[in-house]
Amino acid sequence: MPASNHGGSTLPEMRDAFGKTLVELGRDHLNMIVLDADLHTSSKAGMFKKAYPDRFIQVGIAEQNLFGIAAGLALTGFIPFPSTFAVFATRRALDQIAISIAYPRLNVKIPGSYVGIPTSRAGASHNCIEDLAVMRVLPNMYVADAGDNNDLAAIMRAAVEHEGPVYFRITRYTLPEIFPANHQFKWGKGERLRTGSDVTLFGTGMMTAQCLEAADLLQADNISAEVVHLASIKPIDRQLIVESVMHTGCAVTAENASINGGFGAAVAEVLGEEYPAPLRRIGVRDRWVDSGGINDLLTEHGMQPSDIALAAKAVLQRREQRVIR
């Protein structure tokens, strides 16, 4: 795990980077409005409230209303950011997002905070692992999961520039810095972070850092792993996925979410249609996430770098068996 989560780092949590970027975007886009469902101190959307109080709307604990108001604001030319925890967006207000925002392709930007394993202390009611599967199936919806704070800022800039609904994830976690401050994000494009010849490790969100650590573990065993970061989950970089796996012959995906219908499923869909190859998916399997320490839960769910490395060795073995046959 990144050392920054065990003391000694001055890097901010991703939610702090979210609040800071909201303020920066608000300065450049005067038609931008942030709406909140009584969580602005947790999500850090309160930074925007402090900077632009006349463009901050508090709707209270009424998530369905939150997205209904956002839809109305978008129809009148504003760029609304309805901010809440991911679990409330994808469970409690899904109908409003689907029918009032995605169906008419309105220009609403949806930040889903507190996603995946790092929300562990809040319990199953607040832990969101299904949002990638839910949001990427909605027509017109773009979906992204940032690998670090600079990636998040780039995604948010790209979200404002894109005309249409966007869902992006914010992990309550401090991630190691992967990208430079001037990082550019493009919808439908991935990033090859490390070249390799034996296996491809596809990561999204916080799990890309885990993939980089796993590649180091594999290198110690003379296994060359290519690491590809796919922050843009929808649209996804089909060309890069196929090119990488054509080169290595096998792959592992890693996501801070359920593997059912999520990021790993998206990669599997591409490979199934374009270039079938041995594949293992790392993430939360068909179960709820219990309360507990983050590191303990990553171990329990098999999401540590060592688990990714073991999965890589398993798909390598399957690839070799196919060649022998």
Given for the second form:
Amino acid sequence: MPASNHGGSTLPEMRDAFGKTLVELGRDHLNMIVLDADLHTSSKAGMFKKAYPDRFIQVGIAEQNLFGIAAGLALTGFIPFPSTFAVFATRRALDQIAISIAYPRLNVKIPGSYVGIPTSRAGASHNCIEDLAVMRVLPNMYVADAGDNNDLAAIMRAAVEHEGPVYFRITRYTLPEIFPANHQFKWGKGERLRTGSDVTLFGTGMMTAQCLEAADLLQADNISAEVVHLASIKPIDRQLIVESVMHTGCAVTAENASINGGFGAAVAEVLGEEYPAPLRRIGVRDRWVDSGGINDLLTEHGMQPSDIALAAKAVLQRREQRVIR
Amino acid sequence: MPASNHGGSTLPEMRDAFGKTLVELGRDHLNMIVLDADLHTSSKAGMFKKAYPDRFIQVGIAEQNLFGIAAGLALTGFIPFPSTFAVFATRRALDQIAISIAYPRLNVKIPGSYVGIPTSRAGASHNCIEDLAVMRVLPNMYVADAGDNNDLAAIMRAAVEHEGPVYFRITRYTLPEIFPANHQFKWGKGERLRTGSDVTLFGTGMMTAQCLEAADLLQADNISAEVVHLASIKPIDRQLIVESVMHTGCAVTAENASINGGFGAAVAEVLGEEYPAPLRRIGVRDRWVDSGGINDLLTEHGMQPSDIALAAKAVLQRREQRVIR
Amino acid sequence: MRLSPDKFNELELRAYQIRRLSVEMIAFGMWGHIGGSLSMAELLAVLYFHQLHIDPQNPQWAERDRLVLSKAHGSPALYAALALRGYFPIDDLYTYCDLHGLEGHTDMTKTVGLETSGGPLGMGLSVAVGMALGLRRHEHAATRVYCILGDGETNEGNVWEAAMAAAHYHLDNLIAIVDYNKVMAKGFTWDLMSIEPFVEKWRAFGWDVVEVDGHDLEAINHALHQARWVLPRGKPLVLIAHTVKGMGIHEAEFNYKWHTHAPDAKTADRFLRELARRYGKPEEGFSRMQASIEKESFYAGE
Amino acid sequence: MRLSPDKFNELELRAYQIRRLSVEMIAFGMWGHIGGSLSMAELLAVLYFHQLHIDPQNPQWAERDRLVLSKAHGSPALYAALALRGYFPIDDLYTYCDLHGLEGHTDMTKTVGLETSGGPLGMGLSVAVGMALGLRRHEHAATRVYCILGDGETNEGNVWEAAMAAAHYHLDNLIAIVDYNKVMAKGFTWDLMSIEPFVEKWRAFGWDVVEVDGHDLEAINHALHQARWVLPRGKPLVLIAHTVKGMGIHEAEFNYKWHTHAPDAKTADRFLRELARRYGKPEEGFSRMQASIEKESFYAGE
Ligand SMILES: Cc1ncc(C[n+]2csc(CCOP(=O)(O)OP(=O)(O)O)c2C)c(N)n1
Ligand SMILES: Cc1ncc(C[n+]2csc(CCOP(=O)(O)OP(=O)(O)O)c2C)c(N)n1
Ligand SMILES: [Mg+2]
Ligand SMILES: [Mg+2]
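After the form predicted on its own, can we look at the form predicted in complex with its partner chain?
Following is the full complex, with the preceding chain placed first.
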């Protein structure tokens, strides 16, 4: 398995963890079928093909058909994983996902590969920043973004256990390990990774690791940041969000996606309705994400730990200055 | 022009106002072209066809192609209005809208017909609740939802004046008149329709009229509601939102769409970042909207003026009880 | 295999009933697509009352044939066929398009007998391809998947993605049926988007093609019989059924204005009487005339 | 119309340069699609250096021909052609895939000479149809719209929607070119999704079809000349160019593993030397060897 040296570690890339978990799940779930639209060696869905060649279906470059066929397979008792890049699921096949799959609540698990910024260098058309907003708006759809490889494996197990449509993201990047190998994921449940009293950093997907780094930076400035990982974006852990912000009084969200309508919006919705508090959202600020090196892009889009730390200081200041009516 | 008797009035349906305005704009803008995907007598884009038969292009039932062709026309100097039902623009052709149109910022004006609940009785697959979240997440895209026919005409004029992609909604319903015939619409500007001191009701599209009715109901209970109409959903009038809520201290949003990621989310995002305050969102609560009579559906989904009034009372109560850290 | 005289009479009656009930539901539901419901009455009659291997008592029977109505706006005719076949009471048809009633387009979670949910055109054939692949995996060799498409619907690229894949996968357990009624929502196919040469398109996409008069019960039955038992040889098959949009009501025939338009109670009454005359049945008007008038006035202006 | 010997030599050189620069950009940019860039080098050479009516000094000239690269991952070859034709400096090619540099796929707002933006396959032909309709409205009768598609790309239904419309609208100012290199991202077309009989598909969708050896400059030129001046008669035309994916580098030929994979600096050097030998040019290695190695180590692990 190719390894990368992010943060000095030599962990497998998340897409390798995806392929490996597919194979593991396929062992227990004989009715699992993986479908591909001409991208399986990139997405690593190909690892499943290798392990179970007759439970792999290639549909060519035709994403609408990919999801339609998945619906048909679900209707005949299979658990299909129609796999493609997140942009093509989200944008090319949205009608099929919405009406052939989500509307009848079919048991289809949709992996969205190559999300957000770390998408090799393919550029704006391939850097999926829309999927969180788009998938979140579909009734019946569950949505998750894993914080590390163990989280991803747990999400995939939970996806198979949940009867209904699921969309989950796979980052094309090596993330530092946050969770233990036997990590459990529960739909609608977040995790407090670090307690703190001054500000809550809500992360999802790869941005949780950035939040943890930001918390270290803040610590150095004597700011105590709580870090909450919300892999389950829909349903979202309303209770934990409120509980944490009741305690800290302000929050920053961080997502590897557009801040319009996605994860930050989901948290803003909850806070507005349950516990209004100063908030800032870190993520792609309504721009296309062009080609570039990953770190160059994270810097360009203000998504580095230092950006999160700055945002935390800003909300903290607003919390202090808060004019009360 | 067929008329309906909503609220005792005999105003034209909004889709007739759409057709009429298309014809008016077509008079001044000789490079305007209307495209249709086999729905022009429903959407009323057909009025343009009748007035300018050679500036009308029929593409059949092929929405992906509809938006691709529109891009090509924009690239050769035309102002295309590719017209179809909102669901098909939003879901079937999202990739084409995103990459062929929004990404290169082409001058295409996208009317989304049959939005939200009042969609004749076609049901869940046709009642577009996703478009606000989906269109809002596309960089470069402007998004608007008109409060009445005069607002729609103003939005359409502003759409043509703005160089770039625009998505605007057309409600299949007769709305009461709110604005004068010479009404002006500005991108990123809202309108305070009624001043009040206890709570702000932010409406967009047809829900602004419901907010005005709710304000009357609240008045009867001695609650002073301010009503702000935000037809321009993207860009949104951050300043007016904050200004109003600084004054009232709490807010309700109302949209004819899913409350996930759409208009309510946009307001929640602004408030969280600028002026945290108790909020409730009225709209479709993450459910499919089945067939049914319009009023039956508005009641079923909690989108009647009385529901808005109830939500207003709830946020007001939360404002009063607010525990301050 | 010719139909027995009894069977022929039964199917003729079923087609007639499907037409009548479609008009009744659309009028009473105040919404719906008459033209495309009437054009496929004979197709549904032959399918649901002779060809499909189904069991209304056991709608989830694993080896049943599947029918995917890709042109899901033809739901009135399908609901009528299902009710007549015993999946649910005829009375339920009169909840069409009411809140908590039968959904305007198809919703498989709401209505027993439906195999899919739909509304947007162009998606059904892909789902049928998935079912055909799935059933082949289960080794349900005798089971067939049928998919009914509109002619205008074949403008959608998704249809051709599915067609290409069906041929690639040699799905000879898949039978597509195109209700080739020459009219789409707003006019004739040749005016709005020409699909000819249609047979050549399917052939070039790797399908066997059979053309048939879509109102000739005997011909339909023969073709479907052939499709099931004789022709399958490693290829999917499409039945191009030449039909008349709005068949049975003169004013609606080949008339796009009756593609989607609910007749008011009086018009429905007139249509139903015409249908009776056309099909040589005792004249009978709209069964819910009065209730329909009341409903219309209750919802007026919506 | 045969090419003059000088023109022939020039086009041959251009094709060679397009190949070289594609490899250099992809290696230095550390990302990109070699196979599909190399397979269309001759096509782009003939288009940009002989057939297209364009003016790099006046890139917005209203009556210029348009070229839409629907298979936008072939951007390296297109960027190379544009730079060689004088739209921007050759040096700019070495910003490929860097932040603020040339975009991985095509971005018309960033790079002069590009007529569209792209990335997702299957969308370009629709845009070309829109352009052809628009140009006809302007009565730019001499202007042509060219659209280059991948063979695998024709799996996308959107392509067939556009094809149907182009025929419906008799767009004889539209010329599609399929880079039929037999390989898509992960294997041969016949393994992943068979598109044959391909000629019949286009014919059945109403197009004139011309097949050509896509590496034979003379044949390509003849076909494009015919397409422009002789054949147009109320129909769009597709040139099916039979090509070799990865043409010019043995290891990459018909090899899906080199569909999308950036060679490291040393491999690039080897590839470039091979290209020189294959095309009978003086052996020359990777011009940015050292800088490339440094860049690779700077971005290692990303
Ligand atoms: C994707 C999509 N676009 C548009 C529509 C709206 N629509 C409903 S029926 C129809 C016409 C269908 O014509 P055809 O396929 O010929 O069906 P028929 O009623 O004639 O059988 C249209 C355009 C739709 N349901 N789905
Ligand atoms: C809609 C869409 N799906 C998938 C991809 C990913 N992708 C990029 S290139 C490619 C293979 C293209 O094959 P082909 O069209 O034959 O092009 P060529 O051989 O010329 O490279 C794929 C699947 C994409 N860019 N767009
Ligand atoms: Mg038809
Ligand atoms: Mg190829």
